[in-house]
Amino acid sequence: MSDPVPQPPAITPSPRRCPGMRGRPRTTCIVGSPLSAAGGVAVTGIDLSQPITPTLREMILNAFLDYHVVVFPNQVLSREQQYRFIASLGKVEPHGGRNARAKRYAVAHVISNLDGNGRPVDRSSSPVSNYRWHTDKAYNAVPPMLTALYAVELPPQGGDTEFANTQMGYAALSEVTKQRIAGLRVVFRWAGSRHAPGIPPLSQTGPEARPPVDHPLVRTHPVTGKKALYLGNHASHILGMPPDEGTALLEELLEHTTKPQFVYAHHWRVGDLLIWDNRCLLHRAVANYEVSRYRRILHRNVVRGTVPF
């Protein structure tokens, strides 16, 4: 039997005066030690199956801005309870897949490694899988601001999710590079790199059929005003740049902003609920377990954001 995963440092929310931030007056916040240099904080003492107060909502959203990833351990949530909590933070978007009208998708989209018969299957080698660095739904004209994942069933060990802080990645770039990439726009589509081997033909329905969109390569956070790199597995090319040059630049920036010093790795426990900021993070699932042997099931919601600028 493997050793238990240690519990992360956790904090209980309590009101206090907080410094102001661009576009958002701060009256209360959650104060605690980050789970890593790249961010992340764990919050205990909240039962998310119950409605939250306006004060607690403000504290959670401020922690979301401060730490980018907020972890709520030891939750017991139905899909409906999860949906209610996330809907208190913003407008929840329906899942856009082929089964969007089914309850399992409308209330909480199921993320799993299971095939149609409920058996674990290894998709980690697919170039369009969640095992690649990405930010959720960047191929939308209005991408989500927040994603929530709730751990329902996990392998005995492994199955982590990693988060790369692209604000830190951008801040660490040289001034020459910052000037070079200022004003560039990235084209995103559901399967960004269609030329990669192993990608099936595009479907005529679902996100695959949507026309490509373009967003700034350097995105400004609408609340904090901080700049972050906006790229990942849905990025196709850079507008107005020769394809090879654009691909090389995107790969170079992706390699830079996913260096270990910019990454928080979350070691899941059943009952963990995570929320994270898609506007300044990339994330990926990690195939550090026997993917075709053990089940990994999580429930997801996303909250509508704003047009990137």
Contents of the next structure:
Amino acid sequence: MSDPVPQPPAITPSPRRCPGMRGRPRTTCIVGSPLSAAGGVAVTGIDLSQPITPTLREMILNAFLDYHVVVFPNQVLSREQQYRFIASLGKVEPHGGRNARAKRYAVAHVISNLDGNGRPVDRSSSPVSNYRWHTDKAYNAVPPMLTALYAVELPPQGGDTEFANTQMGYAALSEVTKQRIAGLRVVFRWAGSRHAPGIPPLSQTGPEARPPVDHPLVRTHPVTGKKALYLGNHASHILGMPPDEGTALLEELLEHTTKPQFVYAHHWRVGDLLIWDNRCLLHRAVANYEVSRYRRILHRNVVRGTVPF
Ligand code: SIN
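After the form predicted alone, can we look at the form predicted in complex with ligand SIN?
Next comes the full complex, and the chain you just saw is listed first.
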């Protein structure tokens, strides 16, 4: 399927200073060195609980486009402060979960491994969990461009999130494969992976009853113009292709684009805020800790994107 794996871009330590925040001392904010060949950069010396200037916003969005994952360590953010920062980058979408009407939940909703009684529970083997490679809300006609996740409580070790760079994955495909998949469309369903044994039948009334959508398997980044694979856990099948053939192709491409050389693994610390680009990344939570023993709590929001093309 792939040509010899291309060499990743050279990582040069080139910290850059960035503009100060309104009413605060200047020149403290630093865009660091790339965290991996597949993406990721840390931006330090910035207090996101305070409003940011237009220049700083532009610097952050440039880092977002260049590195796909931007890490802001050591933040102390209420849900409202997190919301205000993320809303300065784009239109924050309300979460469609069962608590969507609760105001605080809409401001920044909770991602955790807790059950209704606040006890840790292991859902990592579920085929519909966020432990599977996915891109957020691909089952929507207009999926979000950006997701933000803020670490509130973590296990003593592990609890990583991994990101797979699907632009690099696409670029490394053979020309034959690129031609084979050009123009194909993937059908995404909220319940795309609910064919597995043990998964209860879908409700006909809840959010899971929403109609499927289809998006290009090779999507073009609306800002950079780069092509990326668009697939993952909500991908149900390929339009017009026999189901078995479509499933096999999706699995083959997923395995390819999640190879270690295309992956950045984020090792969380409490106070990290991450933003990432859903248009060229897959991500998954990693159950590399005692999931049913330690609590893992993060606050999340997503920013509206555009129709994939
Ligand atoms: C997500 O899938 O949006 C969250 C990933 C994580 O919990 O690490």
